[in-house]
Amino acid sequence: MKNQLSKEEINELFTFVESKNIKYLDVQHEIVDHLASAIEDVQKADPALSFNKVLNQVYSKFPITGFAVMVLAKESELKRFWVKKFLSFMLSYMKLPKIIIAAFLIFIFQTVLSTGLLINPKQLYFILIILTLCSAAYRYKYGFEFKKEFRNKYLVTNSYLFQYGGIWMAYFFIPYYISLDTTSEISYFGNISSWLLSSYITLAFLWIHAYTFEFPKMLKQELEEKYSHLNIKLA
């Protein structure tokens, strides 16, 4: 009794599945598998139904989309994975001693901007940028970064880049209207608004840290140990 596809029906099963319209290959790999322990479950009752047969059949129990409809549960999947990722990741980063470590810089910072002495939020806004850019250039040198033929054949990676980008532009464009607000004298920048700049610009330097040593690590980690079967090159 037959119980296992062969390499070559395995081998049809992903020409099959790509021929769908699947470009992901995490996601490819996933539906071969679910088809695949279908097939075998069919010709185990029934082994004398015919590899070709059993697979039309199998796909007949999909709706007139196709596979859509599981690239599109996958990507939420994805998506409410690695925002709950990044949220409890950063609210479990906040603890002693960085907490105090955060306190002291807040300060400072107010101190600097409600007093207008030695900087501004214009020139520390770039900083942060030049920062960030730093951050970037290590990142890249010490392998933390997708290779460019890895970043849009898996959903994992495109997912993970997807929501990493829509975080960054809210770290960016959020504060810009208080950062860059070229408008207004220094000397009137108010004691609330520099307690709020002061906040966001210590949050946007422990960001920068765990974006740049942190994440990483997190990232490695889940490709480990969820998808080291496809593996997946980081540059």
Given for the second form:
Amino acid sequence: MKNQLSKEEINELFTFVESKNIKYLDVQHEIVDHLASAIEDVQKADPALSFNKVLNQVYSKFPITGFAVMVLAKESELKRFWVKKFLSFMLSYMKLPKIIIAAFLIFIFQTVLSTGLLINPKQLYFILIILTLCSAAYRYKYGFEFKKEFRNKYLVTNSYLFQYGGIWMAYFFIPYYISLDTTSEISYFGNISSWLLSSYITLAFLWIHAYTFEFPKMLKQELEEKYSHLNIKLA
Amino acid sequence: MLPKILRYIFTCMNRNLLRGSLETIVIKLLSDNNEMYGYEITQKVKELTSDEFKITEGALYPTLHKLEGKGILTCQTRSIGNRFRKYYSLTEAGESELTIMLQDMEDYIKNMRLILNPQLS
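Cool, the form predicted alone is there; where's the form predicted in complex with its partner chain?
Starting with the chain above, the whole complex follows.
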């Protein structure tokens, strides 16, 4: 009596799951194991039943939407997971010891902006844009975000990249903010708007650093801990 | 016809009750069994309740992912012959959550008994 499904039968299960519109490999592995366990259980009780017959029997117990509920639930949980990770990293700049770095940066930017001697807000904004482009170039060369397979093949990397994209939204606020005050000398030292703007620019600097170096490290760690079987190479 | 409708209503009610208790069931089972995989959880529940409770895949996996996202569960994928299997286990946060959940559940059952059978109190 056979205990486990053969390699060919497992491959058939992968084809079956894929035919049900499950394109992500990490999700496919999870569903295939569930189906295989259920099939093995039925065949253990009645070894005469054919693989295909048992597969249909097992699949018929799933809801009419098939595996969709499982995938949607996993997708939304993964997205939430990455948002939580990114936010908790950024919030760590509000606690000791990192708050010292954040406060120091805010103070430097505020001093520079309020005196207007070295640089004006518009120039600073362009520096941010250039830094962002440098980060994109760096990630294009050493990173993974631009590879199609990370968007299409694995749900874990897809959801990571989905949340990651939201960061760009932050840049739309700065030109708006600057347009409120078109002079290069934004204000005198101590003005609330210059403090707000320097806080915002500090946040943007920290984001650029985080999504260039820190967030990819988080993904790498997650893949090593939970998805080592997929052998995903980031760089 | 009527018994059929009634049975359907009772099944739906059971399903809703079960759905509401699913997190507690999963956490308790993982606490008792150290680590388990998805299919094993569905079978264990069937076995413990003599087929009375049937956890569907559509309810179990979203719960597992939700608990994993909350940091209550963690998972490890291991090779078992021709395929890989994801084993779930409780984190430290999950262990402390279990105590709270069990207490809540016991209080709930006690109060439900009081409502359903006031003469027993």
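Positions refer to the first chain, counted from 1. Think of the rigid core as the biggest set of C-alphas that the two forms share within 1.5 Å after superposition. Only a predicted model underlies this, so the values are computations on that prediction, with no experimental measurement involved.
- In a rigid-core overlay of the protein, T202 has its C-alpha displaced by under 2 Å between these two forms.
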